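First, one chain by itself: the form predicted alone, in structure tokens.
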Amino acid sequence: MIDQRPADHPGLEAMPQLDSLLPQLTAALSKDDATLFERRLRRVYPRLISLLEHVYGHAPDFPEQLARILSTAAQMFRERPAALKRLDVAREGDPHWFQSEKMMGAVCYVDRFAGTLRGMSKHLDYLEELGITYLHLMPLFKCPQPQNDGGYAVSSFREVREDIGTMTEMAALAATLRERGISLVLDFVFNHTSDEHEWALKARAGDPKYQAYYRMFDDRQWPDAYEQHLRPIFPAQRPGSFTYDAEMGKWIWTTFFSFQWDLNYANPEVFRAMLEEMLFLANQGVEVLRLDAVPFIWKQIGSDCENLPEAHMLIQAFNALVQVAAPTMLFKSEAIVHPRDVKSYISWQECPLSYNPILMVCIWEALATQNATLLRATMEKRFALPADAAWINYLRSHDDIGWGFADEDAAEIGLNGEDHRWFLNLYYMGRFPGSKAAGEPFQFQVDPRSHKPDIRISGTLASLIGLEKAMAAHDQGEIDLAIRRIVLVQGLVLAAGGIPLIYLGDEIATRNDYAYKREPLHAHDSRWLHRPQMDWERAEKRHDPKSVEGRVYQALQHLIWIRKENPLFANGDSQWIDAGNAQVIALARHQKLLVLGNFSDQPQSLSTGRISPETRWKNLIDDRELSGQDLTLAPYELLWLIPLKE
């Protein structure tokens, strides 16, 4: 990486000393708050200065920019509600609260699940009944209509969409959730704003200050130079990464869609402004921010502008300042990148939490092949995290399933990655012999650089796992097997280590919603197949143990409450083990809990002797006692075993 700073850049020795800044930073704070703010700032200041100096130190006005950044942190800390300041202090005493076995996540769209933010409040008993302690509400900020990339084209981080409520109602919901022990999680679109954001509107009106908030060019010279190395994100929909704006006569960097303008993080004022936005959300009671599109935030000519060192430095600098002004709030990364790069964003100093797309993909691969080899081999290599971080483990989300395993991992067990992805696509579209799945393709396209086709899969958990087809055929045997598969994979996610996350609706076996094809705004996007409205009449069946909804719900609820009552399920020490049977996954937790899962539709035998010397076990799921080292697992059976004393 070429250091673009001039030879006479200020350097660390010229940076403002903290003692000289503190009086102006704390002047408006109470005595106690000033003491607390100073203590936290002193703790992070050396690291913060090093990070910001690397990124912005070449600017002659960097000392003034630094003072503005710190003043923003101090101002937002002053505005922070007293209840949240008390929670900050409590969380500082228990910084790894998110690693508890009691953590259980859920994700939903407000409008699809409950209609409005007020409607969410009416269903909190349902969330508590399921054991939820972490609730991720999908994008709910003001955005353009009708095209807004599912809400990820944000027009204001301080306004909620009118159809679902207000920011005041969101803050009230956050407070109510907090009283019930549920942490609120929101998306924070890190890389761009919509072209209707106040900053974009001022830029389009000709304000040079706000034009500098974005990456804009007067002609194609620089865009052409950058695009020699850029990866097109949606080549079938829009070639290139730049959009011409006739009103300004400029080319704008738009990595994703033409209405999403990439922010210019080379401008320290953008850093300060985005810090203010995220701290505003923290002050509304948001406890976790999922940082969207983090690999793309730094641009460097001659590179692919993904996963650059400065991107990590910026996130770490934001993290440091949040730990000063609102330490309750944690960052969660979403980096849909090569598996080797996913973990590069995960640490206490950057993002303590991260989605685990690799586990998700490998579980679906194991279901299709009835073979856990790739799952085990990949997790052995890629599951371990720093002790102060945690995965968010999941099976389904609002998004499609892209087969993001590493080709080199597949090759190590004798698979051709490209061929295997085609098999998985065919399988989950129900077009492979013997497939039970009912999925649909998403965004068939051809990579213009590799000329290789790419396709991804949409569908709900129940439909992809075979329950939809089994119910349509009234095949009780297949229904039973599909439910066993659901319990198996949900149980693996619950036991793996980290925070398990369920897409709400999966707990009652929600099937695909084909009605999206009749809605003009959704018909082109098959992801709406697995984003149905919550069916509260069907949810009432969860108490009927004879219904499919009840069987799935009660089995999942049972596993959740076992997890929440046993510290062996807390984060940390997950060992993925070769069970000696390719159809069986084996996972040891804290050297005291053995998780076994049969991914085959046939009984599978194995000896626990290669895993543990224990000969007597208790299955936590049904309280059965098992003796000896030779075990047989029924089709798709899940075991959570703890040793019994002789």
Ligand code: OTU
Contents of the next structure:
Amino acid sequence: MIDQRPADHPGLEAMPQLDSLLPQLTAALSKDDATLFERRLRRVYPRLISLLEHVYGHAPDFPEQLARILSTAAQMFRERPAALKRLDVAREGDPHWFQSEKMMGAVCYVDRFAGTLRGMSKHLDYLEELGITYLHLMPLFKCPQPQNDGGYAVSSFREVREDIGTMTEMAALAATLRERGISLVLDFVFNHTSDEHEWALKARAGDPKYQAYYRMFDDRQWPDAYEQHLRPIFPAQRPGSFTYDAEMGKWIWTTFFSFQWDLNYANPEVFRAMLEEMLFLANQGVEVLRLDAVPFIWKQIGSDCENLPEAHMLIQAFNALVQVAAPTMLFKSEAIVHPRDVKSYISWQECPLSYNPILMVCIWEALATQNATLLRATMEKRFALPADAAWINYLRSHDDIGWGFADEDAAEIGLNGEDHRWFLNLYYMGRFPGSKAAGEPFQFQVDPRSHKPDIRISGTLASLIGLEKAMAAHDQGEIDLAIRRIVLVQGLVLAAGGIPLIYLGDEIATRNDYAYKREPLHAHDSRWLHRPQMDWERAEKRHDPKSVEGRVYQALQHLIWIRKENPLFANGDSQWIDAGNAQVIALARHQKLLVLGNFSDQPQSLSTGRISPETRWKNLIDDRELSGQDLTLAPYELLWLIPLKE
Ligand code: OTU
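What's the form predicted together with the ligand like, now that we've got the form predicted alone?
Starting with the chain above, the whole complex follows.
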């Protein structure tokens, strides 16, 4: 993150003064809007200029570029619907709305959950039953067929995929959701576009303006030089990070699949154009924008081209402009990288929200080892965030699970990170003695340099946690334990603060979908194992307390509603503590709520006195009273304790 430069930075002398720009920027706005726009712009201006100057200041036409960027912000503000402008003002008065204990997140693919956007609106009661206030609809934009990386190759940021609906329906759904108190979350896949985006098509047709939107090279000289330091992301399908396009006779930077062309943010026109797309989405009613693949947006020869300072500056500059033109919309970062780098994106001025892959990974680690030491040690060190930011806590997403704990954290508790990752891979593939997991490998590869095998894991929550195998074996004991594990880990995610996020389907214990292997377009990508179609018939069983679906659903729903009704679950003040028993995780919230979880299949007692023996507690989950003197947790038990007044 960069320091704010003083407004009199020497490079800024040639900059157009805001006063001279304002009349033109606000000319088309109503008087009130002009006042508002000016007030917001003045607030961010010094910072914005400093950021953009860092990245683009060397170009002789920088002042004109800047004027164009600002006029895009003004124009998009002018187009912003009145209802959203009112929400902007309300949110400016309540900027920390997302920290509330009432927040509850869910994520789904529209086509897999409900078929279409219209279908989605038929299931809003279902979401309300679970207390959902934050709904992430996975990429639903126009994209190439048949291959589009689950929608993460976008051909138009302004058009919805035809089979799902239209942008008008999307905006209408956003409004309906808003009326129900649900914030719409969409992806902004801004590191790349698909090779069928209008810009890519024009580039391919030879238009130099649009070729400069991407990173293209005439021969292998630069790609070879860059590639020495790059990490391949989908090595099993596509080694290397560049793709040759015969039509242009050029090599294109493609970090992900070959049909995903990386945008060239060194070109300020790309920044401006993407600002326009971003604000267009804001104007449809998007309240949280999930910034996809943030680490990759800036490249620098000789580096691994991940998490570079300019990536942060660009996101902060986008953020400043959103605060002017659509301040309702918050950024959420998707950085699945080293814990230190995950955190580097999180701040009010960059991304106030972020996935918490560290908690996710450490929970799975604790389940595999039946030991909460790495979880506690990592959280003690890495969980705290600035007061105006929050984690999105989750157990799994549409992506694979990669073992992203820090080697140094593992070493501190005597674990070798690399060996431990390999153990976790075997464990979750069900190939380790005693493992109950039914995961599959994703992107198996042998690193060409180190010759070490690398792998990530696919699977649904229920399947990875052992429920699938237990059900297949009709083993009631194991089914019970698997359900307890689900409740334990969901309970931890719900109690940790931030926004808990469930992948829809997990609430009814959806198991792996092996059908993807028969689907030629998906067979190469095991992530489809855990992106099944929602089974609405099975969802009906959620009301049957004897069914597995009902047991999982009702337990989760119960926890959600306890959370929503108690401000002790609001974000902030999370102290991870050493309970004196390695099998038990302990977390104190707002100095009052004590969350305890037993990660082992044996009863665990906490008689070491670290948890005050004098205190009498009430367990919020079942209203039981417990004494600190002989606190014993049943296998995989979760407790949410508050002290009882004497
Ligand atoms: C994201 O994931 C999406 O979540 C994926 O579904 C996409 O395929 C991808 O971007 C491309 O758009 O590497 O294995 O640090 O780890 O952005 C998934 C961030 C990924 C990356 C992450 C990426």
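Rigid core (definition): largest C-alpha set, two forms, superposition within 1.5 Å. Keep in mind it's a predicted model, so treat the numbers as computed, not measured. Residue numbers count along the first chain shown, from 1.
If you overlay the core, the Cα of Asp630 moves by 2.8 Å between the two forms.
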